[in-house]
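Heads up, the chain below is alone and in the form predicted on its own; it's given as structure tokens.
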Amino acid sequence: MMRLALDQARAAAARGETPVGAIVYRDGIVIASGANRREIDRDPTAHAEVLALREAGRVLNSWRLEECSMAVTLEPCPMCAGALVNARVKRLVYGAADPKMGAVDSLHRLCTDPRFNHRLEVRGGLLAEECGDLLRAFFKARRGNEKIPKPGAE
């Protein structure tokens, strides 16, 4: 599932968006996917995770995603971590840590905070190097006007 999330992240990069991708799945079956669209949609909430959760809710006809998991290429921010808790997602797997905005392990532990009425199983660091490399290459290209990696290119 993380490889599919990476595909979404590469597609975001090709559109000039920060390369973050997310997949919502249940029992090994993809329910929904998302990639950052903040620039295109001019929407500060158009993060990959939020878009994937919205699509999953429509597909399953419920905001409760209790038996679903999410794979995302970057540790979720406070907004996305809160959305995962509110959606009652069962499990989160993320790639690269985010020391500046990460609210799952880096700066906060919103997904496992015992004060909330729901907690997720969390596994961080899956394909972290590959996820981080994609982000670093994207921002390096933006600073230096270098070519941004195309979807599927490695």
Given for the second form:
Protein chains: 2
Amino acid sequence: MMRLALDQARAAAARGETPVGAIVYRDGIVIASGANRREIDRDPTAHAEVLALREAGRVLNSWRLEECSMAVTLEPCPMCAGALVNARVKRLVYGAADPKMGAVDSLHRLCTDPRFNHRLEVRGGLLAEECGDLLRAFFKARRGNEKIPKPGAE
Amino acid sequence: MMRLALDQARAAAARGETPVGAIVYRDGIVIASGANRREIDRDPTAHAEVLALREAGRVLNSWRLEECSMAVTLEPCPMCAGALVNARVKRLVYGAADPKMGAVDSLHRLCTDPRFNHRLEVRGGLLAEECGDLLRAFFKARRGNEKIPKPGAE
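Let me have the form predicted together with another copy of the chain next, following on from the form predicted on its own.
First the chain shown before, then all remaining chains and molecules of the complex.
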């Protein structure tokens, strides 16, 4: 599933978006996918995870995604970590850690906060190097090309 | 602006959704509005705040809402607090505190975390009683009517 998330991340990079991709799956079957579309959609909430959760809700005809898991190439930010809790997602697997905005392990632990009405099983660091390399290559290429507007880190 | 947010919250209640409403405004002018649509849209991310931020991005043709403020009837949850940070919103005014999921003052302080790349000015408790009464009346009515599916607290 992380390989499919990486494909989504590469698709985002090809559009000039910060390369982050996400897959929602259940029982080994892909339910929904998302790739960062913040720039193209002019939407501050259009992170890969939010788009995948919204699509999964449409596919399953419910906002409760209780038996679903998510694979995402970058540690979710506060918005996305909170969305995973709200959607009652069972399990989260992420690739690279995000020391600047990561809200699952790095800066906050929103997915495992015992005070919330739902918690996720979390595994970080899956294919972390490959996921991180994609981000580093994207930002390095952008620094060499002033024509692409700077969106800030995902 | 909080009165307009309350109108949105009432509109949500009329559809059977947890009554939360949000307004995005700039220089005293309404840019966008949102009312909770989680049930009707089968969308775990369709909280009032996220919908208002997405609409504001479309209206202003940018995901950066740097000169914008938000008024919302309930203290934002982690997802919505994170979305406000991501959108670079300048100022947040909320009504009732949320001791169960509030991520601005109650359980976390995501909108003022100095480690993030953006922080908001925050004022809580505006028309708090009226905002809270609307929620309490909604949940009380729902407990008396088993026919309405239970969506859980916003």
